[in-house]
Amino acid sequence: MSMKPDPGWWKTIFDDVYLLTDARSVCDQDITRREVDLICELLPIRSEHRVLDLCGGHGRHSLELCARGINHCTLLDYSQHLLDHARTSAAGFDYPMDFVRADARSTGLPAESFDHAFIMGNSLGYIQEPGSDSQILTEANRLLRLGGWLLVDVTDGAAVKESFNPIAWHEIGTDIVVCRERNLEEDTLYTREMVVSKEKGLIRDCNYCVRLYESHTLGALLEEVGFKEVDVHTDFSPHQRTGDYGFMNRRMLGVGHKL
């Protein structure tokens, strides 16, 4: 079976099943805190700053920043399901967050609206159309005020290629099994994911892909769209235990300054 996905796979996959299958990375509060520690270390965020959580999913980083006293967080994502999830969470704490559903390549937001922006959780490289990642980063640059910073968190492509594992699986509780078959073609990782309930049978059988970056290609991309003082930090892992976390355990953080 071919693992080549439908080009629009990223428009539909991010739902409750995603929150279940990737819970070890995206629903673990300790991991989120460690990631936000890094955001606050690498970006000079102050409580009065306006911060954009771009491709932010269910808003775990924005929620944690609000808990730490950041007063102006805007969460933008294409998935209405994840935005609704974030909105419910924020309402429970009365956090001051804004929610925007949009394509990150063209958000429709006013230029120079934010002091800082970040793209966390390997949310770059999903759209296979040529130049799509450049469009996302160009849009992020447009939305930043002069002096603002962008942080991009992606899988470390060099680490993936070094220890590539074509087959992986893990269990969730006593009922759910997640199986992933992978194929690496140059800088694109193709995956077939099957989610099976021991009680109910097949829950999901889907294909998706991600474009991989290495430190030099990520840095070059940030510079190409106009960021200055670009720096790429490698070998970051928020996980305390070894294992295959869908390549979320070996990450890079690219930082760029709008001057």
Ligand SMILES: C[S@@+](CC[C@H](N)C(=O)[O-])C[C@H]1O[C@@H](n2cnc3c(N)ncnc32)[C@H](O)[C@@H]1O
Contents of the next structure:
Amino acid sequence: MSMKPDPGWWKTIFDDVYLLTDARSVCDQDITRREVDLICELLPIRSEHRVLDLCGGHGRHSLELCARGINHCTLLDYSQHLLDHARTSAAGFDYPMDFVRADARSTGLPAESFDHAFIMGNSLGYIQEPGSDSQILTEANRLLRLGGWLLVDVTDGAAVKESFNPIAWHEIGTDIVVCRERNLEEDTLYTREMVVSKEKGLIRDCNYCVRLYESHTLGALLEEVGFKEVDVHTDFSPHQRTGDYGFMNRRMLGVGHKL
Ligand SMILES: C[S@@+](CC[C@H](N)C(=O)[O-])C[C@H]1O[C@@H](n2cnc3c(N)ncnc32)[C@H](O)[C@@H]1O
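Can you now output the form predicted in complex with the named molecule? The one shown was the form predicted on its own.
First the chain shown before, then all remaining chains and molecules of the complex.
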């Protein structure tokens, strides 16, 4: 069976099933806290700063920043489902977050609205048209004030290629099994993902693909769209245990300054 996805796969996949299949990474509060420790280490965020959580999903990083007293966080994502999830969580804590549903390539937000922006959790490389990641980073650059910072956290393509695993599966609780079949073609990783509930049967069978970056290509992309003082930190592995965590272990963090 072909693993070539529908080009718009990223518009529909980020829902409750994603929150199950990726729960080990994106619903683990301890991992999110460590990722936010890194955000705070790499970006000079102060409590009065306006922060953009671009492609922020269900808002775990913004929520944790709010818990740390950063009160001007805007969560932007395409998935209405994940935004609704975030809105409910923020309301539960009375956090004053803003929510925007938009395509990160063209957000419609005013230029220079933020002091910092970050794109966490391997959220680049989904759109197959050439130049789409560059469009997202150009938009991030436009949204930052002069002197603002961008942080991009993506899987380390070199590490993925080195330990390429064509078949992986993991269980979630007693009911769910997630099976992934992968094919690597140059810098794109194609995946077929099947999610089976022992109780209900097959609940998802989908294909997706992600463009992989290595430290030099991520650095070059940040420079190409105009960021200065670009630095790429490799070797961020939030999972302590060995196992196949898809794109969510062996990550790298690219930082750029708008000057
Ligand atoms: C793997 S999730 C990570 C979410 C979040 N950053 C985290 O670490 O939990 C990727 C997210 O990127 C969003 N996304 C991908 N491409 C996007 C685009 N062009 N515009 C807006 N959101 C996008 C998806 O909707 C999804 O919520």
